[in-house]
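Only one chain is included here, represented as structure tokens and corresponding to the form predicted alone.
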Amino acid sequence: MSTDSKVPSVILNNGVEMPQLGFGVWQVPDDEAAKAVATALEAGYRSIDTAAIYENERGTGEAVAASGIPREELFVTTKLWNSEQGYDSTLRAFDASLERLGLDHVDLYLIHWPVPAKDAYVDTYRALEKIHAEGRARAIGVSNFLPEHLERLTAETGVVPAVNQIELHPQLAQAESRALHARLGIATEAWSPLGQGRGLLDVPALVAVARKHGRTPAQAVLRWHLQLGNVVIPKSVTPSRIQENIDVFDFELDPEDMAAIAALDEGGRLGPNPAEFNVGA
């Protein structure tokens, strides 16, 4: 990764260096995702995660592009959405994602859902590998899979994703999902890693945590990721915490702020429920 970038990487099952802490677009309209995204590559930040369903593939785009950086200092990650599911949807959803992100590769391409009613992530996965097989995607993986979409994928396939991004913030630890992905070598990377609006950074033992260190709470819940080992994509417009999210590798939490962050498990999801998530079935 660049020598620009104080982010380490994780090494994906397939060898290839993904780093630990990229930048999210998630309801980012596509013309303020250029903006926010040069914003956090001047940051320091190398990679950079969009979907076919977030609407600002293009934007982002135009920011790797008029970025200067060397096109093998970034990883640009992108996802299928649930009505693209399907073996020939999926090869034309991928060219239309390429076309908009203006690239001749991702770094690591996704299925968005399981879609369980729609029953057809197997034959999705398999256009994955074939995009992999033809260097298209330098990784793939999937997004919100439970432990029984993994097991059934790797079943059926014989390829264990590279990744499996769910929802992960102290207020759903996920500890059942880790364990597995920790098992069969999948990187565990978790989106809403701060929460959402739920209050989590105003909780009393997270602020003390925080202080205790000289951080922001946001600081300590990044931190408290990253030393579980985590895949973290905290998502900001706002300059002042695009930068703030990325200086977290200067500190460290001990045994005792990590077991105070951990108690806060309550396993609510603000998200939807993959198992009954079927939008786009």
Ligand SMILES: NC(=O)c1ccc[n+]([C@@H]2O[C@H](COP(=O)([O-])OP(=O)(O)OC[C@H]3O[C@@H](n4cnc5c(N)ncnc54)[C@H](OP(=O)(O)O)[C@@H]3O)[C@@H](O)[C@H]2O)c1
Given for the second form:
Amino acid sequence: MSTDSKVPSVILNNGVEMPQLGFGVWQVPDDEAAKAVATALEAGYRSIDTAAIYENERGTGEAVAASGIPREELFVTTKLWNSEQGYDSTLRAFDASLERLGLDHVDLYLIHWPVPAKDAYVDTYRALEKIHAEGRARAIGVSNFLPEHLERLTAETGVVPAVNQIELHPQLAQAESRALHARLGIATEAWSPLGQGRGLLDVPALVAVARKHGRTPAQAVLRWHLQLGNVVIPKSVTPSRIQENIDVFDFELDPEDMAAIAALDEGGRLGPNPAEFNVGA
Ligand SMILES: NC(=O)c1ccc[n+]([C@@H]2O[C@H](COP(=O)([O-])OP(=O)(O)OC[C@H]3O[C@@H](n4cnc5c(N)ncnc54)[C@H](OP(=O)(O)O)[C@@H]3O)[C@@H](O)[C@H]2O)c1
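Having seen the form predicted alone, can you show the form predicted in complex with the ligand?
Shown next: the complete complex, the earlier chain at its head.
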């Protein structure tokens, strides 16, 4: 483990500390997840982001159990899939996630998507509140919620989610959501923080910033997120990249670098628009 990989925490709105950098496991098959998560834990990651729909909670839990790292030093997130939204079905789905993970609690439980056509996220959130009150999720929140969904949720439940995990990278900087989160006290967690490792990492302006610091484009992007205050969960199954992505705490971008990366925002999504994504409704 690199000596430079000490990950700072953000303090969620219920006082729980969450590592600002974690490890995402979307698209990692269950039988490969244990190995990838073990590599990440070895590299110094302490936060893991999975979901019921990723079908790798079991492999993730195996790596956590085998690591020997005290449970209180780890931060495990999972998410409720769309088809399980609704009060009773959420409680059942949460039990099943815990069972697959082999844990008695998670650190963060998220509603994966708002699924507007189902119109069940308020009831679903009430189930998350029960799970939180029972101490089975140390914090609860949402994912892919647009400002309109957050405003309705807070108006109808009177509570503010701890986290909103949204697609966020230099080409989709999400200024409106970030401003609303800051106003409400919601931590912004960036999914696909590297833009899924596709075109973004070859953009000349980004490559230039990275070169200036003797770093890789992925490291420059992660620094941009961290300096904005975002929580990031880069995914990789490649050991050298797993290490590279956590070695980002010993350099700093200057305002000019931050502006050069911010200029890449084009508002383009890699994933679906949450207003229209109703799979599992
Ligand atoms: N809430 C949601 O709806 C939602 C949606 C999508 C993702 N997520 C979460 O966010 C996590 C991260 O997002 P993501 O997996 O979509 O994309 P990402 O982390 O932005 O990018 C992952 C891709 O980039 C490559 N990569 C990783 N590090 C690299 C590096 N240093 N240099 C070059 N390429 C690199 C990976 O390749 P290799 O693996 O081959 O190394 C992989 O193909 C997910 O795993 C998941 O936990 C949540």
